[in-house]
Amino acid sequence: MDSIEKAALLAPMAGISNLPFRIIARSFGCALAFTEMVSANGLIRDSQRTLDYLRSSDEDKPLGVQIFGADPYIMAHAAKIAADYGADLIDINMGCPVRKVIKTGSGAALMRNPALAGRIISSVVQAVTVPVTVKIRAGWSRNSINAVEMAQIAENAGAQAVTVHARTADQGFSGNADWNVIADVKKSVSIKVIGNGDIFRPHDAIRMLMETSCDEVMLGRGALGNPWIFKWIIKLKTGNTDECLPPPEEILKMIKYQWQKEKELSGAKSAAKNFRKHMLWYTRGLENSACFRKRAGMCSDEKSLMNELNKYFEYLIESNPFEYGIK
């Protein structure tokens, strides 16, 4: 963590933060990427499906592996497995608001159980030699904002950094993130604080750094279909305010590159099913994208999907002039 200064990181996102997506984000300047959250129970049971989340490469460094669970012993065991698989950092998920996670006492449910949260962090820290970080929410609800308390618990238990998603668990991903919570956490601990929530444009990242004094920022939804945002943040920090998306030729090239990586990772059939959402994110906001999205949604195989993609981008490239700026 010490080598990452005022950097932009890629958030762990379920069903999204796989190896191809992480490699692409890194190619544009993402300083640290995380796997999607990994079940501690799945790791200790040696589930192949769970272990697949740990797949990485030389291009995918440094790598944070995020684990979730509610049992200190199981979490410690799982953290050791992840470290043995090559994780450079272990992140503990205490912010996921999804029902199937919180009903097990994991994720954001731990915001309601600070004592257990502390035991989990301490157990994981003692189990591994790599840095341990914790991702929390502002609180469980608007009436129980306890991010400062949780961050202090994390620090006292040995965590090296805490990421604050500045929404409460009951907000999910709706409403606005309260960056004041991030600022309060930063004032309360000496470990690194990473701000997360409502960073959709490069200026949002710089504004969060300035308004909260956090050490780094973490991007989630703002990077979907827009890996270029990491490059823009770096440029903006040096005074370059150019924020125009690349021409359609470059967007198409990136889509096909990620598609190829997805196929190599999981096969064409699985890629055709799982990559469609990325294709829609890449084309969001482009001219007549709604028509393309409708046609692409009806495609069930690689050939038909690629035909629709090529036809759509041929149309965009032939449009003259073509300008696509930040909206």
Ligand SMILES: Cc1cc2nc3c(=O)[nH]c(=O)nc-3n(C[C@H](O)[C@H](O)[C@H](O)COP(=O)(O)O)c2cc1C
Given for the second form:
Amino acid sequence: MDSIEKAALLAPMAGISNLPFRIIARSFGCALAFTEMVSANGLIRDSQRTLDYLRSSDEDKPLGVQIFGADPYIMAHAAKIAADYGADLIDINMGCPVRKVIKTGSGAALMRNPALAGRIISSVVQAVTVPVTVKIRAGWSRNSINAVEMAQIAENAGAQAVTVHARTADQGFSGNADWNVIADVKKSVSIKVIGNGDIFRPHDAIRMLMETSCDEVMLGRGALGNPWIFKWIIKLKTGNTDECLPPPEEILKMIKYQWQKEKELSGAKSAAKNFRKHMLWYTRGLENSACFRKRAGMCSDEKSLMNELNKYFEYLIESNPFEYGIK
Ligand SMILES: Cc1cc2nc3c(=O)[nH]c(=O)nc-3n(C[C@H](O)[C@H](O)[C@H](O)COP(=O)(O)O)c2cc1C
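In place of the form predicted on its own, output the structure of the form predicted together with this ligand.
So here's everything in the complex, that chain up top.
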């Protein structure tokens, strides 16, 4: 797991952490990227839709495949399938609070069932030769913070690292991540601890490393529309505080590159539908982006969306408000 020793990692994010997004993050120095969570049941049923989540390429290395499930045997079998498909690491999801997932006893529900969690981890570790990591929450609820116990279980079961999203499952994404939990976990295990939660700026990453002594940091939402953040974090680690967004020409180039890759992956129709959110993230905070967002929201096909995108970036590049219809 040399890769974990380098820079910041890209979090597994459903509907987001696909091949194009991972490749772009890597091009800015992201050291390790994860697939979105993949159903262990879907993998063992050989469901094509599920297998599609494993699509990867030579540039997409090292790759962590995250699986979720609640049955140790099925999880082991699924991990083996993912490893045979080329996963460099298997990550077990013990943090997803979505109803559909927890009602099957998977995801964050495992924070309430440490004994089963331990059996799942052991079973996966025994099934594959690649490293196994576990992604947990701080606990199920504020009254049951048990990240330390879960991390120790993971260590004893043979996991090589634990990622702590320092919020409780019942918090969802509300409130702040409590980084003290990451620090507590770091003090209690000797495997690697990856800190996660609320890194939106490079300084947050450095602060998390310093305040918690965690080994690495993982970014989710902070990388949306801002893959450059990985480069900024590496620079900041060496004392360079430069944190400037690239010029509009380069942002536009990046959007078009990602869009093209999305099209190659899932076809033009699906890309136009799924890619809009990335465009909105890329343009967040840019001059008069509200106007662009409104217009983009009304486009349903690639041609009209591309047209709006080009018009908006022409405006940014030339800074000609009248041309863009802003009076
Ligand atoms: C849209 C979205 C989808 C997510 N999907 C997953 C997932 O599939 N597996 C997982 O372990 N966490 C998932 N997460 C949680 C992130 O991996 C991460 O733990 C969380 O966003 C906190 O980190 P952040 O503050 O850097 O965003 C998701 C988060 C978001 C915003």
